[in-house]
Structure formats: C-alpha cells, structure tokens
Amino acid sequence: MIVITGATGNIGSKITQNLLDKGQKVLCIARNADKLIQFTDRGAQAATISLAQTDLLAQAFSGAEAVFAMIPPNYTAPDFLAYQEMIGTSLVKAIKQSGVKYVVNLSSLGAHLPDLTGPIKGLHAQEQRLNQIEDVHVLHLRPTYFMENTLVNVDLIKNQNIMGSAIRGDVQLPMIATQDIAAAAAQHLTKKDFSGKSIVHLLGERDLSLDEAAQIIGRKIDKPDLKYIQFSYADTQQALLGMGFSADVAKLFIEMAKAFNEGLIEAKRTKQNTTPTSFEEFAQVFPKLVYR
C-alpha cells in the first residue's frame, strides 16, 4: 500500500491516478470525501482526515510501504510559516508513530536556503525535520516553478491582452508541468529506489523566461501581440490581497518573487533532472480556457 497525502490536489491527484494506472494499491488522504470518489471508484482506499490529526494520520500510514508527504497550501493562513510548521510537525510525528520506512517529500527548488525565499522557507524547515527522523528513508523532491502558475493569467489575457506578475520577464526560469512531478514521485514511491536522506531536483524540459512563455501562449491562442509585463511588488501584493490571500501570504509571495529576480532560486540542470513536458505542450490548454 502507498499512501498519498493531499490526494485531491494538483500534484497528489496526478500521483494517485498514475499509481492506480500501474495497478498499485493506494490509500488517499484528503479532507473532502466527495473529491475522493474519483479514486475510490477505481479501487483506492480513502481516509477523510486533516493532516493536523496526528494520531489518525499515523493510523493511515501504519503498514504502508511508502508515503507521499506534502504540506498543502493554505493561502488564507494569517501566519503561513506557522501553518507549515504545524502540518509539517504532524506529518513527522505520524511517520515516526507509524513505522513507515519510505517517504517521498514534496519540497521545492530553493529549499536549500534557510531564508529570503517566502513560502519556500517553510519547506526548508520541513526538510530539516524529516532529516532528523532515524531509520526512515526520505527523498526530498525539489521541483521548480510550475507551468500551471501561468494559468492565473487567463483573465488578464481575456480582458487586457497581457500577462504579468512580480517576476521580471527576462529571468530565465526552469519551468515544470505538474504531471512530470507526479510521474517522478510515483516512480520513486513504487520502486523505493532511495536510501538515507536524499534530494532530487526536477527542472522541467528547459529554462525559459516569462517573456518567452507569453510569446508561446500568444501563438497558441492566435494573439501574437500578447505581452508579459512585470508588475511592481506593491501592485502585486495588493492584487494578491484582492484574490483572498492573507496579508502574510501576500508578503511571502513578494519575497519569493524577489528571490527569483535576484537569482537566489536556482539549480544546475542535468540530464537526470530534466523532465519531458515542454511549455509548448503545456500551453495547448490555453485556447480552451481563454475562449470558453
């Protein structure tokens, strides 16, 4: 049995589908029972619990061959790092209590840094907590900037024919499709091909700038004049607040944008950490979203 936390999320759902496609026995953990039906209909087991419920979480982990552990985002948290610590500590305690021996932890590019990375700082702390567990093999997956992050621009494209964020348009970013993160996680969970405490970076198919991403999207949606614009930190922070983000989360996201702009978040590309899905392939989703 392989246990997936955050099973209804963007990455967890794809891992679950991948494992079920391979005939693996899966236990899905999420708070929304209705969203788990898609997996239980395919033979998965389900546990509708919060990751803060440590004892129930330990019961779910008990007897598992491997666990996919992640801290789901909570963008309304008044103190996001405290929220990450609370969930992260619960996960660590449950892993210890359950006796599970293999854990794949969803971290992030930049998690080697202790500070100045916004929400990634909490993932650095979680890596440290997991590294202190004895006799458990832990693999930290550190994926880069998600291609799916660009989807937040759909309304801007529709209404203003622009894309934008606080990240500079000319910064070369490795970008990854979440389906590639899920494929890597599913492989390691199935093969259990790691030992001790280890790290795997996942850097997408290639580096490209958000200026280049806008050009690619523009070609896909027949808007060749589509431009990417860097918004000021202050304007971006206000926009995040307007989207329902807490003041603390908005501040942390600005800090993360600064880290990208200043080249703090990076890793060396290799054949092993390069994943297959190109941005051109991913961008095929934009026409149906922009013109629906």
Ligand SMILES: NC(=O)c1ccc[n+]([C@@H]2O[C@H](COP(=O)([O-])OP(=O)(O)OC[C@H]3O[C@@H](n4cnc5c(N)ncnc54)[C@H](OP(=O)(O)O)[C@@H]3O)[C@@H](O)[C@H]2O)c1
Contents of the next structure:
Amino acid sequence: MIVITGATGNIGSKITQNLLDKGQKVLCIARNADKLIQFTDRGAQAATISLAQTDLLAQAFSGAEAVFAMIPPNYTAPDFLAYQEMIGTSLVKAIKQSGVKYVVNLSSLGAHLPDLTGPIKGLHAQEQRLNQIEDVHVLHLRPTYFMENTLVNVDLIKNQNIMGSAIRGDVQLPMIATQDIAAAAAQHLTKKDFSGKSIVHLLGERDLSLDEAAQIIGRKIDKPDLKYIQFSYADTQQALLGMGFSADVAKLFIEMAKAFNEGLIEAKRTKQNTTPTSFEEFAQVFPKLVYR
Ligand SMILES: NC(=O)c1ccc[n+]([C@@H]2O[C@H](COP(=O)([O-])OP(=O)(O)OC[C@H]3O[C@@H](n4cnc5c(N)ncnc54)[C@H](OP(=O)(O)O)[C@@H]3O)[C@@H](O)[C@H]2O)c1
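Next up, can you give the form predicted together with the ligand of this protein, since the form predicted alone came first?
Next comes the full complex, this chain leading.
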C-alpha cells in the first residue's frame, strides 16, 4: 500500500492516477470526500482527514510501504510559516508513530536556502525536520516552478490580451509540468530506490523566460501579440490581497518573486534532472480554457 497526501491536488491526483494505472494499492488522503470518489471508484482506499489530525494520519500511514508527504498551500493563513510548521510537525510525528520506512517529500527548488525565498522557507524547514527522523529513508523532491502557475493568467489573457506576474519577463526559469513531478514521485514510491536522506531536483524540459512562455501560449491560441508584463511588487501584492490571500502570504510571494528575479533560486541542469514535457506540449491546454 502506498499512501498519498494531497491526493486530490495538482501533483497528488496525478501520482494517484499513475499508481492506480500500474495496479498499485493506494490510500488517498484529503479533506473533501467528494473529490476522492474518482479514486475510490477505481479501488483506492481513502482517509478523509486533515493532515493536522496526527493520530488519524499515523493510522493511515501504518503498514504503508511508502508515503508521499506534502505540506499543502493555505493562502489565507495569517502566519504562513507557522501553518507550514504545524502541518509539517504533524506529518513528522505521524511518520514516526506509524513506523513507515520510505517517504517521498514534496519540497521545492530553492529549499537549500534557509531564508529570503518566501513560502519555500517552510519547505527548507520541513526537509530539516524530516532529516532528523532516524531509520526512515526520505527522498526530498525539489521541483522547479510549475508550468501550471501560468494558468492563473487565463482571465487576463481573455480580457486584456496580456499575462503577467512580479517575476521579470526575461528571467530564464526552469519550468516543469506537474505530470512530470508525479511520474518521478510514482517511480520512487514504487521502486523505493533511495536510502538515507537524499535530494532529487526536477527541472522540467528546459529553461525558458515568461516572455517566451507568452509567445508560445499566444501561438497556441491565435493571439500572436500576447505579451507578458512584469507587474510591480506593490501592484502584485494588492492583486494577491484582492484574490483573498492573507497579508503574510502576499508578502511571502513577493519575496519569492524577488528571489527569482535576483537569481537566488537555481540549480544546475543535468540529464538526470531534466524531465520530458515541454512548455509547447503543456500549453495545448490553453485554447480550451481561453475559448470555452
Ligand atoms: N507552484 C509551484 O511552482 C511550486 C513549485 C515547487 C513546489 N511547490 C509545492 O507544491 C505544493 C502544492 O502542490 P499542489 O499544487 O499539488 O497542491 P494543491 O493542488 O493545492 O493540492 C493540495 C491538496 O492537499 C489537500 N489538502 C489541503 N489542505 C489539507 C489539509 N489541511 N489536510 C489534508 N489535506 C489537505 C487538498 O485537498 P482538500 O482541500 O480536499 O483537503 C489537495 O488534495 C505547494 O505547497 C508548494 O509547497 C509548488
């Protein structure tokens, strides 16, 4: 049995599908029971619990061959790092209590840095917490910026023929499709091909700038003049607040954008950490979103 936390999210849902396709036994964890039905209909078990419910979490983990562990985002948290610490500590206690021996932890590019990286700081702290557990093999997956982040621009593209964020348009970013993260996670969870505490970076098919990403999306949706605009930090912060983010999360997102703009968040690309899906393949999703 493999246990997947965040099982209905971007990454967890794709890992679950991947494992069910391979005939693996899976136990899915999330809070919304309706969204778990897609997996229980395919034979998966489900635990409709919060990751903060440590004892129930430990019960769900016990007897598992391997666990996929993640700290889900909570954009309304008044103190985001305290929220990450609360969930992260609960995961660590449940891992210890359950006796599970293999854990694949969703971390992030930039998690080697202790500070100045916004929400990634909390993932750095979670790597340290997991590294303290004795006799458990932990693989930290450090994926780069998700291609799916660009989907937040669909309304801007529809209404104003622009896309944008606080990241500079010319910064070369490694970008990854979440299906590639899920494929790597599923492989490590089934093969259990890691020991001690280790790190795997996942950097997508190539580095590209958000200016280039806009050109690629523009070609897919027959808007060749689609432009990427860098929004000011102040305007971005206001926009995030308008979307319901807490002031603390908005501040941390600006810190992360600065870290990308200043080249702080990076890793060396190798054949091993390069993954297959190109931005051109990912961008095929845009026409049906923009013209639906
Ligand atoms: N975006 C990026 O570029 C990037 C890059 C590197 C790393 N990351 C990391 O990736 C993570 C996001 O992954 P994702 O996109 O797959 O997340 P996501 O789509 O937001 O999914 C979150 C999942 O967790 C569940 N969940 C949320 N709160 C929960 C709680 N308290 N207890 C139990 N389950 C809970 C959700 O279901 P319910 O709501 O039903 O519980 C859902 O299944 C981020 O937290 C970040 O750390 C992101």
